[in-house]
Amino acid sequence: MQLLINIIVLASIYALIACGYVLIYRVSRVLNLAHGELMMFGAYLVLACASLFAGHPIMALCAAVVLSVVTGALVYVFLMRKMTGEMVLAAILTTVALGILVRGVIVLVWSSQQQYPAQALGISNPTFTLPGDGHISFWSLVLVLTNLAAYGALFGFLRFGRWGMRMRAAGQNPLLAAQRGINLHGVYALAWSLSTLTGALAGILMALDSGVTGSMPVIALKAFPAALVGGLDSLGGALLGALIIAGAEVLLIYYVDPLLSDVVPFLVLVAMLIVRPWGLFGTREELDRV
């Protein structure tokens, strides 16, 4: 039972991070390689908000989430908007530079020592016992539920929301979408905001569960194969890819060697690239174009 719980929790982490990669790629065909650093920045924002809203943890968490959304929009407005119409490689390299910058700022402001936002907020992390002698912490359970809620909201938004349909149209044919009166810059800014939001939620909940360090982007790097395995333009694929990656990682750690934890996601990715390079639910034509 505990093995299953570990797989579900890890899959929820990877899925919540992976959908951020998918949202931006699906709309603009850009790989955001600063996603891990933006996720980590959201976790550190909790520390900043904890001092501003001392004694009010809910307000501090809400403020950190709102600031993360604003950060995503600002990244597009002041940086990525300049890349519109440029080579895709230029945009990708810009995200690499952004990630380095964010990592440096975090080290300068908060240092590289491990921080515990839950202590700063004055909240606890009790452990629950489940049937079958399984155990799960409170914030891990919240993370699983948040992942389900986030995917449900995104599926509904993209399917029925006005701006969600605009995002889909911009991803399928940006020229035609612009000719039909869709504000592409608004759509792209929204995609960056939503992507940063999902990453920040994952970072915040992981930080509340076990603390945050400067190595948090490694987790986002391990989540990237989940998006690729499922298909970079498919939210459902990201969810399934996260489950596959997490299942393989937990099982090999348990039955083979814990040292394989950082290798397994990329072994699964290599196997998928050999068999089906565009992913389980990805669009083959889009991969060919890239």
Second form
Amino acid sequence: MQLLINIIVLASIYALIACGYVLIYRVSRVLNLAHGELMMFGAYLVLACASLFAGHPIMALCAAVVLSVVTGALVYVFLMRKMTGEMVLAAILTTVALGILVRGVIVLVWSSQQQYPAQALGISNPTFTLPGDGHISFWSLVLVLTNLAAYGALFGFLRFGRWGMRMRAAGQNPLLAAQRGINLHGVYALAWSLSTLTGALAGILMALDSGVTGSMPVIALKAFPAALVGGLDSLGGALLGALIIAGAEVLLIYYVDPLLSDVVPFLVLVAMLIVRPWGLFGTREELDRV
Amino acid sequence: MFRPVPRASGYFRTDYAQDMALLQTRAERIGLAALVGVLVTLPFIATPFLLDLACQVFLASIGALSLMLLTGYAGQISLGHAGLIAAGAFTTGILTREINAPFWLTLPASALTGIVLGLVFGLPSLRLRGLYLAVSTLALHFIVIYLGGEYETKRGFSTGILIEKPSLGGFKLTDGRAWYFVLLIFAAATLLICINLLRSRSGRAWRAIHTRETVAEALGISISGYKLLAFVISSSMTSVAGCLFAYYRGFVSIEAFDLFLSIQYVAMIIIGGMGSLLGALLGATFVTIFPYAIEALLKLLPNVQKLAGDIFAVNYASFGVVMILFLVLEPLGLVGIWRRIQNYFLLWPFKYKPLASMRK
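Moving from the form predicted alone to the form predicted in complex with the partner chain:
Below, the chain from earlier opens the complete complex, with every other chain and molecule after it.
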């Protein structure tokens, strides 16, 4: 039972992070390797907001979420906008460089020691006991629910929303989309801010659950295989991919070797790249487009 | 390809021997002689710190040149370069630790590891391109690092493996000056290998594959063969760099080969300038010296004590900024700047080449 809960919580973490990769990739074919750092930035924003809105934890959390959305949009407007239409490698490396920059700034401002935003906000993290003798902490539960809500909202938005439709159009064929009067820069900026939003949500909830250190981006790197296993351009795939990766990781750690933790997602990734590189639900043509 | 001295007027070759010569004009010969002179006298006047810096530059150059071969010329993106360096270093570490192997055994063994890993890293490239290939090399990097870490913990070297300085023919390499020359020779040899590879059949095949795979295949180039060849050659040279690194440091630990090192190598070829061996050298020099330059600059500021703990973070952040600036403002890298300076003097007092005689 505990194993199952662990898998579900880890899968939610991976899924919530992976949908950020998928959103940006699907719309603009850019792989955002700074996702982990932006996620960590969201978590540290909670710390900053906690001191700003002392005594109002809800206010502080909302402010941090809003700020991270703004961060995502700013990243696009000031940096990635210039890389639109550039070589794939150049765009990826720009995100890598951005990640390095963000990480350096975070260490400069907040130091690299472990910090606990939950304490700063003055909120507790009670543990619930579920039937079958499983334990789950409050914030992990919130994370699982947030993940489900986020995926539901994203599905609805992409399917029925006006901007969601524009995003899908831009992803399918940017040139035609632009010709039909879709504001590509607007769509890309929206994708970046949505992606940063989901990433930051994951970062914030993880930080509330177990604190935040400078090594948080590693988790996001491990979530990337989840996005790819499901198919980089498929949102539903990311959910399933996260389940597969999390399941493999938890079970292998439990039954084989704890040291495997960092490498399991990448083993699954390599296996997937050999068997079906476009992912479970991805489109096959994807491979030739990049 | 690697023309340090520009030619203002037309220089015409009249036979194949001239065409094949590495040094074609007197200016080039004089330039090379001067460079060799400077490089040979440098260790006798430099401080130990500068000597160490030069050695690091040479080591980085080997890695950057081999990555340039793979990414800059053959067009195969690799984010797993640190994994290959780690493989070479660990092969050396394990062999010296387990069977007390000498230098002349560990070096070829590292190259062999590189060849095998090159095949492994290269196999995905037969099916994948661009971003997907980058991701697969990234994954392989983590797997290599995991294997190294596993060895460290299982054998009880959890802090790292100590390696004795090697001896060459009864002469122990402990002196910084001796190391300088060894690394210089290795770097120069790598450069020579790269130059010769690139102006032969394989180099032309790589460039054709880089430009357009379909056309290259139609021309009769074996795509899979040459892709694998690029990976194998590049990674064996990288592993040799790893072996030298292990001996030079006298210590191997898995922490030294994290993803950041891969990124640094990619940064070297980006900052230096894609598709140019000179760029790889310039980039390796720039990226290696960069943290020391930042540190020196920080020391000039007031309140040094307060900043002392943050030097690492400042380094990190400014490295990110420099990388972004190069990617956005100067995609051709340092070589691009260098060419522009050359052209300015070559064309002076004009600004642009006349269209009719446009040639690269």
